[in-house]
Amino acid sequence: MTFEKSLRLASIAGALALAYAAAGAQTILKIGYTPTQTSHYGVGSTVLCDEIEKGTQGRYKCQHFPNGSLGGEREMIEAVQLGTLDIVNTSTGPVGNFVPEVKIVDIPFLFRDYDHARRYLDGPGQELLTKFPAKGLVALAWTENGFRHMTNSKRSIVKPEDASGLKMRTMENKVHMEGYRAFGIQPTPMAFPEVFGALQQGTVDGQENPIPVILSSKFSQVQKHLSLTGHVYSPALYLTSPRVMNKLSEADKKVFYEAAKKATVAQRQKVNEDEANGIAQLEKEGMTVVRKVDGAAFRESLRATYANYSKEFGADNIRKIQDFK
């Protein structure tokens, strides 16, 4: 073998070794969420992952698991704690079961509008994110699910009495369920991947979710009535684990947090777009929409429930959120 040929083979071997090393250095992050990849969750998750990949020069890349393919939100949060999932984009619905302090943001009619909710979470609400590491979780950022509205297959809902007796799928969230009982609803907790089938089969009469979820889940195929109750603002969170974060350099940690901020902007923007265009789309798909509900009657029906919330969370703490400007 000539010297030149030996040198060429050595160069090829070196290049292959570098390529294998580079491939080996790439970490695949598994990210899960319950709606589709075209939903607001998918939009936010895609921006999060693209920014992480870009900021780490491809050393971290995501594999998406949408459509509840890894189970409901509670199961995915547990998987993040256990280390079998790296990131979950989840509503706060089940989060209070892991970090009890978060339950306060799930109180019905706590936030006036999107501007109020977003500014609170981006300001004083950041303090809640410090509660997660003690529970084996890291909250990268607040993001958004949206204001929740009621759908059902039986009748239009204008006031609480119209909802009375309806069997409605809810998240496994004590704060939500207590409020819904005050409306006369029979709350039926169920993991999200099971909801479409349960509505289709009549196991439950209805469900409640933000417009982006109602749209992306095609609930118009199995629900006739939509009422814009806006009864709960539903935040969401990008959650990972100390196990993932502790492997990162300080520079990479900054990349992850900055990526989450950009993802939040994108996810909220998708919520805005779906809110603006989705109601007309759902009407076109055959849903009867009640745009104007008796909000005062819904709030009045929660009077006794709010007394219970005040005992649990502190009346001053609730008022601080409600009065935040």
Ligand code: EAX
Second form
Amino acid sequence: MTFEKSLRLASIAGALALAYAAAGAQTILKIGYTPTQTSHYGVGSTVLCDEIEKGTQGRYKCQHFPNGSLGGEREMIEAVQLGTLDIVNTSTGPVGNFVPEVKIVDIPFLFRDYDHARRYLDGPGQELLTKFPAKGLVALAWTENGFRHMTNSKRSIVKPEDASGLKMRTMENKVHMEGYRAFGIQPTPMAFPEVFGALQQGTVDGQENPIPVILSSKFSQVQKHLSLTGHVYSPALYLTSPRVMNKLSEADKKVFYEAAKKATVAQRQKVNEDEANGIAQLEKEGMTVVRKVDGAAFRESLRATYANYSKEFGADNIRKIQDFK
Ligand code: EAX
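Having seen the form predicted alone, I'd like the form predicted together with the named molecule now, please.
In what comes next, the whole complex appears, and the chain from above leads the way.
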């Protein structure tokens, strides 16, 4: 192409872009997550998108891909890096495979309770968000999946010996798997969209997830026993890419970050509601629930594993998180 011709084409493209903008052209952002649209992920994603749409006067709008319709969390993060997906609302499950610094927050029994986890992530945990751009990702904000509990089809779990020998689906997360092995579980990593079928067919005996996921994914249909082990906190993130962010004006960037903050509040609120009402609901659906788990025994079983975590992450770094008030 001659220089003149390409100039002419460029000016045509420019004129077209202006015409679209005048006609109220809209950019569609594809957002994906593994649970349903009515789950905590759907609630948070809806607020994120509504706020972005409002704040940009409709120049940006979302198309939701819930239910893992675009694959598991690892695949969706890859899609965001590649640019075939714009935003993913994902647990940290596979994130450490992309941004290794994040793995520390996946250590079992690291956070005492929701208040501890949320305040830590909103405070010192913000520093971890700065590690994403080097990996072709932008973390808009921390959000939440919840404390994970075990379900299975075989027996009630009160202490590690009860969990021992059970084949359980886990996320593709080495930190989790190492801890769960110490509980005596046989961890079987699997993408979330495969989990219901695997439970139904008995490929695995159980799985572990927060109440809002167990509820929204209807695991009560394929699992008899629920134990409130709360063995690990599962953080989540709204991830997008530099590709998306670099197209935004400074003002629009601010809109995206502010929208993510509001979304986090809504997603955590939905977790609170499910924690408050969901356990009774799951009982009504036929699950046997163990509320009093021997937490001390589960922690104790992790002693040697914690020594390994300390080697990997630094004992001081772990203690700083545990001691955060
Ligand atoms: O992020 O894979 C999992 O078990 C996650 O907890 C679920 O997809 C929600």
